[in-house]
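The chain that follows stands alone, in the form predicted alone, written as structure tokens.
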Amino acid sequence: MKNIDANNHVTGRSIYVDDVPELGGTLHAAVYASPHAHGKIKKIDSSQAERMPGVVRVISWKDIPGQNEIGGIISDEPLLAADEVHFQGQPVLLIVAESEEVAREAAGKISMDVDPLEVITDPRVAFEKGHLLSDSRTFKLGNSQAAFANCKYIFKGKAISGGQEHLYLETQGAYAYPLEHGNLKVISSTQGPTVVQRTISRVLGLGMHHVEVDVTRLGGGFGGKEDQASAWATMAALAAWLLQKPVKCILHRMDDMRMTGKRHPYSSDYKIGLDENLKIQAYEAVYYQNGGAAADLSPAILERTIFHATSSYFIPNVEVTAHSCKTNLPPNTAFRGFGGPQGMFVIEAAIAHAAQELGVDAFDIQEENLLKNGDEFPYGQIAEGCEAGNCWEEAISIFEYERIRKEVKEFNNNHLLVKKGVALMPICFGISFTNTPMNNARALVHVYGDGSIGVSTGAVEMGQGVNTKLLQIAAAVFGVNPQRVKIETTNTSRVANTSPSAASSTTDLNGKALVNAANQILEQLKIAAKNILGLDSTEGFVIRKETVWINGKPTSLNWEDLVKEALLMRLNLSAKGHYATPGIHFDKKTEKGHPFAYHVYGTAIIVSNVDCLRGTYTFESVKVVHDYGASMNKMIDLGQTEGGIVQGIGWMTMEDVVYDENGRLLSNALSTYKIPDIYAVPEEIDVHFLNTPGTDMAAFRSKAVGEPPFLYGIGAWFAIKNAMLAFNPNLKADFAESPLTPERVLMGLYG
């Protein structure tokens, strides 16, 4: 089945938050943002502002009705910086004016004194310095430091990863209008509705019921709207609700850039030992993540890291500690992996290590421990459906690695300056929330008079495909034509107390509460059927092509009158699924459990071309086998895994996220951040999928695949980093550092 969302796509019909039409008196929100990084407020300036033509308001803290706070996990964010800034761009004031252009204009004309404190940017001199978000925490399994001792061969090394901007296509915004009765609609672009209801409820000082989100989709989010999304909404209603007036905030790319978050960078140190058969028998790894200003979902995504630091290899003897470190940054956030990209990456980095150091290839340490069924994580839980050694042997044997193998070293024998390097990257990511109690969802389903049939889900379709896969889900469950179905903008009112959209968990949660409420309408068709057809029982009921069949065999029943007699019986056409994923816990406490429904997994085989006179590169091939389960959509999942694929080398080379001394950004506008463009993709990316049943645990037995397929991308550093290594063989072997941009290359190929 084809995207649903297609032809809207390409055509320029679908809607994104700035094309809802105005209401008429619509103001517009632009936000004042510090220029300095941190420092003690003295004088803020806003009168040239509040004299301009067209400026209607200029908004402080001290006009929140509520709290002046929007941290999620953490109550540590302030909407609007009171006393104290904590980074270059923090929101201090809102100017609304009758145009964007008026508002932006006035926030230029806004002066501010501070008196400045120490800036912080490296998250190490921010633990020495004991600032931390939170706690941090600490995952063991068996007893690395005796295991140590028994190691033939020890490595230590340091392992940094640069941050990520999510660069989505739409920029953050929302329009918030009031209504009657004190209540307050807010639409809003959002993977987080009911975040950004909670949020907007605590600022105002309102019960959630008088605020209603609304999204329709989004224009990409890759977890930049996941939390920080609430900001800009809660902008936008805190104007409306003072005004009275419809308010628009949407933010312009260069100020998106510069005032949110990013993928956390991390700098980590690492120790692996090894014993003469190259099994890993003890790991140690510290990782010092850098959060920003205000903790976000750093806390999360630290868990995350730490969740995913053995990547797909079982290793006996574990202990990684991971620390929250608080910067003079903007908050970092969310971002496709939430975490477990960095951790992998470190985990790596150590296997490339020892390889180089004994002088043999990683891919016989990474064969020889992979996850086998049995095998515990350093969490406690034990892999089940482990498929890390099927889409290894497979990738190796369908893409004859040794023939890739044996042409790299022929082709770099026969060319000096130019030198192709080859590398697999297996990869395992656990699916849930990792907070327990986010693993539920809720699904309303209204089956019409005419047959026809309204779905209204938690889930956000920020380009990912969820409303198609919905779709098909409900269209199955209910045996009709998948033009009978509606999928309904995500909405607070209609479905309440939602988890984002996000942890690659949206279809399973969502589409199994879809399939809850669509087997409580089938219950009431089952009845109405057994009445017009006269049955004893309705064994063997099921709804084929819109026909009700009983025990194999067709009847004269369609679809259209079963539900017409059904509403004639006054049967109830209409409920609301609920779905939990069952045996999912975790105790933080002895940080041992059971976090997640299933892991994916998969194998990529990368090959680079390295220019060693220029330090420039490119990707020759990306050949993967990956574990989708019994996929219920090829297409939709082959477009998220050449995604994936490719923002994931992105990371890895040439997205370099720079900030200077004092928290400016420098890589603040397309010009000086470079992400992949048509160019810079791989030749060719040849995607397999692997046979296997799935999970029950999984939507349909279709696996999630949102998170996953972006950790291939990790594989990109190293099969560059091989690449120099065929030109330059005295390569440091215990530093390394991504993105491996073209000038690092340079560098390292002759520092």
The other form holds:
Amino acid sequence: MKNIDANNHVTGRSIYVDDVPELGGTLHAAVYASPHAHGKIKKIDSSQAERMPGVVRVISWKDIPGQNEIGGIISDEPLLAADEVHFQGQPVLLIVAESEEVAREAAGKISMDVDPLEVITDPRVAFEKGHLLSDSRTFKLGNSQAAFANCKYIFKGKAISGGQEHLYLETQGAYAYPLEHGNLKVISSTQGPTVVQRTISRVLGLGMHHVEVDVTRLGGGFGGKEDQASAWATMAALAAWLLQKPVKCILHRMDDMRMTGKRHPYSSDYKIGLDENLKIQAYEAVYYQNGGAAADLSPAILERTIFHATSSYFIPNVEVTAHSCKTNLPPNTAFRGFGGPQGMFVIEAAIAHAAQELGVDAFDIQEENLLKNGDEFPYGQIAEGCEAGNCWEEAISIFEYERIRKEVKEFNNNHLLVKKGVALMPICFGISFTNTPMNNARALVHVYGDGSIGVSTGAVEMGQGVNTKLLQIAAAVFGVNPQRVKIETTNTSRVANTSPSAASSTTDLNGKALVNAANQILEQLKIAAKNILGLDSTEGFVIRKETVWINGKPTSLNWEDLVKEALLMRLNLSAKGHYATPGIHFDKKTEKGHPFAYHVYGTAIIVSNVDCLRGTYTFESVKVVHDYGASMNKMIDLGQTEGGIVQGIGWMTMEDVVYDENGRLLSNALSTYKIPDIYAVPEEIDVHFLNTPGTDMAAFRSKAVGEPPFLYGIGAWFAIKNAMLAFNPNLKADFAESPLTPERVLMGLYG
Ligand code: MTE
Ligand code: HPA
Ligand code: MOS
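Now that we've seen the form predicted alone, could you pull up the form predicted together with hypoxanthine?
Next comes the full complex, and the chain you just saw is listed first.
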């Protein structure tokens, strides 16, 4: 089934926050943000802004009726700065005006003096000074110290991975308006409607029931709107509340880039030990996460880094420690992979390092150490339904890895200044929120009198296709035409206490809640069927293609008549379904448990082509065997895979988030921050669906797909590195730094 939004997307009819028709008297808010990275506020002069015609009000932290606090996990982040500022781009004042232009112009007339404090942008420096955002975490398996003593080969090195700007096409924004009885409605571009509701209620000092948050869809989130949509929605709500007028707050691109957090840069140390058969016997790593100036989701992201420290490999002796370091940058946040990619880059760097020193292909080490069923992850979960080996072997055989390897070698022998590189990237990603209590969802389903169906869940559509999948689920469970089903907006008054749409789990959680609700309604419909058909029992009752079947045979009863009869019988054709992932748990005291419902696996083969005169490169091909389980929508899953691969390649290669030593973002526009365009996309992306039955833990046995393919992009770094090694075999082995921009390639080749 085609994505239900496809036609509207390509014809420009899809509705985003800024497309919602404005109510009369709507005001516009612009943010005045700190131009200083760290300091005590001495003086703020907003008098000129306040006098400007069209400016309605300048709002500061003093106007906040509730708590000036928006921290999600840890209460360490004000909505508007009070005494101190901690990063450039930190919101200080909110200017409300009759037009967006006036509000922005007024913001430009505000100035602020601070007593400067030390600016730290490097996580290792922050760590040395003891500036941590949360407790450090360590996962241990076996005894790495003892194991290193028996290793034939030991390599130590450092790996650095950069940040990444989300660059959702729709910037952050919200539209808030007051309703009667002291209520507020907020239309927000958020992955977490409940997070927005909770934050507004806290800042305004209102009960959550007064705040209704509604989301139609997002023009992309990629994690950047899991927690960080709340600030802007709360500002719109605060202004709407104080002025009792509709207020819109939508960020311009450069403000969005400057004020919001990004993927966490990491700087890490690793030590890897192998025996003479290339079995990795021991692995240790220390990760310094650059968290920015407030915790945001950093503690959860930190934890996923060490959950994925050993990636798709089994290592019997592991000790990994992660520190969340407080720096004077915008608070970094969720981004596709949620810290996992940062952990995986380090183990791949360690393997590549060992391969280079030992004069073998990384391939040989990777293959020797792939995860198998029954292997224990460093967090105590045992691998089940492991497809790592199957994906690897199938990729090697159907894509003829041996031939690719030979061709690359031959090409390199025949070319002096252009070199090719091939790398394999096996992936393993845990599905579930690592914070167990978040793994739940609800769905509200109405069957209307004409047989049409309305479905509300906690799922937010952000381009990933969840609404299409939910529609497929509803149509399949009820046995009706997809045209009968409408997926409603995501609204906190219809579905409450939701987890954000994140962790790739949205379809699993909300889809299973939807199945639960639909089954409740089917129970009612059975009663009606029994009545009409005069049956003693409803054994084998199913609805297929809008017809009721009993015991494997179609009856004369169709869907519409069944629904009519049920309503005449005064049966309830509305239901609220609930789902909480069974069997998952994690104990933070022992750092052991079973946090994931299941894992997603795959293998990519990536071929790069590097111009060793210019440092530029392209990717000839990315060939993938991926474990989708029993994919319920191959088109959507393929789209997620291709998008994830390109986004992952961008992170590893060209996307360079640069701050100067004063914490000012230099890559603050699309002219200075390059994301992959059509020319940067690999010439060939060939995706093969591994044939498996999937798992019952996934909705319709169709495994979660949102984040895992991003990880294939990590292979791009190693494909370039291998091409570089063909040109200059003496490259530094013990240091890996991403993004591997053309500048870095050139410096590396001749450095
Ligand atoms: N795909 C599109 N088109 N837009 C997005 O914002 N977000 C990604 C991924 N794919 C995203 C996307 C991220 S970070 C996650 S966690 C998942 O989608 C969330 O949706 P899911 O849980 O339905 O997979
Ligand atoms: N993934 C995404 N978002 C989250 C997670 C996670 O594992 N845990 C808490 N928020
Ligand atoms: Mo995705 S980073 O879990 O929103």
